[in-house]
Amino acid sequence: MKISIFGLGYVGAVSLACLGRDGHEVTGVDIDQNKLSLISSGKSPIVEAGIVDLMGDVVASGRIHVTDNAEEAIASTQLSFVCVGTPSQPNGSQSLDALIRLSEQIGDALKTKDRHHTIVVRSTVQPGTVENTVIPIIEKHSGNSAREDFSVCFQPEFLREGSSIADYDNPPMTVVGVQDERAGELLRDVFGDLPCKFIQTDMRTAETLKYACNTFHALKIGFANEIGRICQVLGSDSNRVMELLCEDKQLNISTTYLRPGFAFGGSCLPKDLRALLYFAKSHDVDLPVLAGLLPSNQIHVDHAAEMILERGERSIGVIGLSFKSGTDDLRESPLVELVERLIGKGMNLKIYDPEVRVSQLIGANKRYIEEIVPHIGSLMCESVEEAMQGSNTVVVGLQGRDIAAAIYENSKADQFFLDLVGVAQPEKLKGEYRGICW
């Protein structure tokens, strides 16, 4: 395939070398004449294991060309990768200057091209940038229409500095955000043979994914370092602790707890987190990542309450009360806190939880509901139908096939449903539907 790459920095240079190695004819485009001179002489503009030899080989093969002329590159290729920088500005915002200039140049170049062209943005950009900035600029400068005359899509890169060639050949996944199937099929032709899933999605999801991945990596590093600092004070072996933590593939290193949903609660997580933070504070160990978890959790409860209260409806049915499905444990349940907030605001509530039967509670749960929230007992219903009957708003805080079926069956067109757990088939609900964070 004939491919052009705009921006010969880290991602662009590695992509150019690897695509050339794989047999494509690649034109590299940059405004930096030093980079162009280095590549044309078989040298690499970046320092990376294996890239020097690879760049020399692909340039010698004759499959690599370089230019500073965008129009020339667009005219001679069918597919363009955009890898220009989007650096941070002093206030933390993203500079799109290079991307905007390049979009204008690409649009101007497409004016005179009579064949369909596909542009793939690989620069990390704020979600919505491709649809709201890149495409309108190209359309304005080309006089053409996206999807019909040209395609624009987004493909996040997952290359780590120091191991980029290995990462290019063995990515965790190939994700492309597209507007039209034509672009997706073209990228499948280029990357479909890689040993990973080829995933096609919408552009905003693909744009957001890059930020989610990098933020998660930063979070993991911050978490490990904070555990390391507390281990240092405790006299524990921090490396061994984290090594054993990673042995748990069911909960720790897994998809468990990594789905958007409601706040955490129960008898363990809040209590143990507070205890660890207290110990750290008493030993002058600052743990800002861990210290932010409880406030973040509280904000999530506040968010749910605001979504309900802003509607002004006073009759509310709540499906679920315990801190998670399948248990009667009410201790530090975020649903109990949400119910308390709503009662305090004068809302009329009806609550159903198949596991929470006030007459049958024993031990800590019995003491909790008798001493902390005794008024909630009088609001409990015997069925989903009873809790939903006459309720303008229905809060879904329980999962389960039978629960879901009853909610679908008893839903009404004039009801609002706030989903805290991710019901399987929200389209079956007859009323208005919103997720807690989706």
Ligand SMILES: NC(=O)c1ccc[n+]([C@@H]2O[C@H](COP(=O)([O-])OP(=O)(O)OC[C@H]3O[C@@H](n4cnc5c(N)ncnc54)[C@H](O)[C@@H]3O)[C@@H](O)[C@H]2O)c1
Given for the second form:
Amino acid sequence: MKISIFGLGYVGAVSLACLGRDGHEVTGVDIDQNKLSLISSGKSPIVEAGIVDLMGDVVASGRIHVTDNAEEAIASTQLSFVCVGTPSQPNGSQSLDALIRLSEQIGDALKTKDRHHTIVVRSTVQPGTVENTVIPIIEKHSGNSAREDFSVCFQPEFLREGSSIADYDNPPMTVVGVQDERAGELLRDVFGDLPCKFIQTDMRTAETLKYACNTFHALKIGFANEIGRICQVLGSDSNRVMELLCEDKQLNISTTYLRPGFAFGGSCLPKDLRALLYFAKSHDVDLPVLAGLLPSNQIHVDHAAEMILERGERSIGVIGLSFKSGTDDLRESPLVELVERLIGKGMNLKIYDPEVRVSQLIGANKRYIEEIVPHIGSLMCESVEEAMQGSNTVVVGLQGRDIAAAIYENSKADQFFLDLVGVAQPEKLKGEYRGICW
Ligand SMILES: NC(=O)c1ccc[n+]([C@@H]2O[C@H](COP(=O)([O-])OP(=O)(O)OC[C@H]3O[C@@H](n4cnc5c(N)ncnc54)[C@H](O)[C@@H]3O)[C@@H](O)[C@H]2O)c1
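Give me the form predicted in complex with the named molecule now, not the form predicted alone.
Every chain and every other molecule in the complex is listed next, the one we just looked at coming first.
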């Protein structure tokens, strides 16, 4: 395939060398003459394992060509990768200067091209940038229409500096956010043989995914380092602790707890987090990542309350009360807290949870409910139907096929459903539907 790459920094130079190695004819474009001279003489503009030999070989093969002329590059290729930088500005926002300038150049170049062209944005960009900035600029400058005359898609780049050639050949996945099938098919031709899943999705999901991945990586490092600092004062072996933590592939290194939903609660997580933070504080160890978890959780409960209260409806049916489906444990249940908040605001509540029989509660669970919402017993219903009857708003806080079926069946067109758990078939609900964070 004839491919052009705009921006020959860390991402662009590696892509240029690897695509050339794989037999494509590649035109590299940069505004930095120094980089162009280095590549045309078979040298690498970046330091990266294996790149020196690879660049030398592919340049010698004659499949690589470099230029500072965008028009020439667009005219002689069918597919362009955009790898220009999107650096931070002093206020934390992202500079799109290079991307905007390049989109103008691509648009100008497409004005004189009569064949279809596909542009793949690989720079990390704020979600919405491709549809709201890149495409309108190219359309304006070319006088052409996206999807018809040219395609633009977004493909997040997952390679890591230092091992980027190995990562290019063995990525965790290939994800392409597309507006039209054509771009997806073309990228499948280029990357479909890599030993990973090829996943096509919408543009905004692909753009957001890149941020979610990088933020998750940063979170993992911050977490491991904070556990390390607390281990240091405890005299525990931090390496061994984290090694064993990673041994657990069921709860720790797994998809468990990685789905957007409602706040955490229960008798362990908040209590143990508080204890660890207290211990750290008493040893003058700052753990801001871990210290942010309880406030973050609280904000999530506040968010649910606001989504209900902003509607101004007073009758609310709550399905679920315990801290998670399948238990009667009410201690530190975020649903109990939500209920308490709504009662405090004068709402009329009806609650149903098949596991919670207030008259049968015992021990710590009983004491907890007596202290937090002592009059809760009078709000409890015997069925989903009863809790939903006459409620303007229904809060779905319980999972389970039977519960979901009863909620679908009893739903009414004038009801609002706030889903905290991710019901399987929201389209079966007759009223208005919103997820807590989707
Ligand atoms: N570095 C990484 O490991 C990595 C990994 C994944 C994603 N990304 C993302 O990829 C993008 C590129 O990152 P990078 O580290 O390769 O950047 P970089 O700064 O190393 O390279 C960007 C290149 O673009 C060139 N450029 C600027 N304007 C241009 C124009 N109009 N035409 C042609 N070239 C132009 C610059 O001269 C520079 O050589 C960023 O959005 C980054 O966030 C980087």
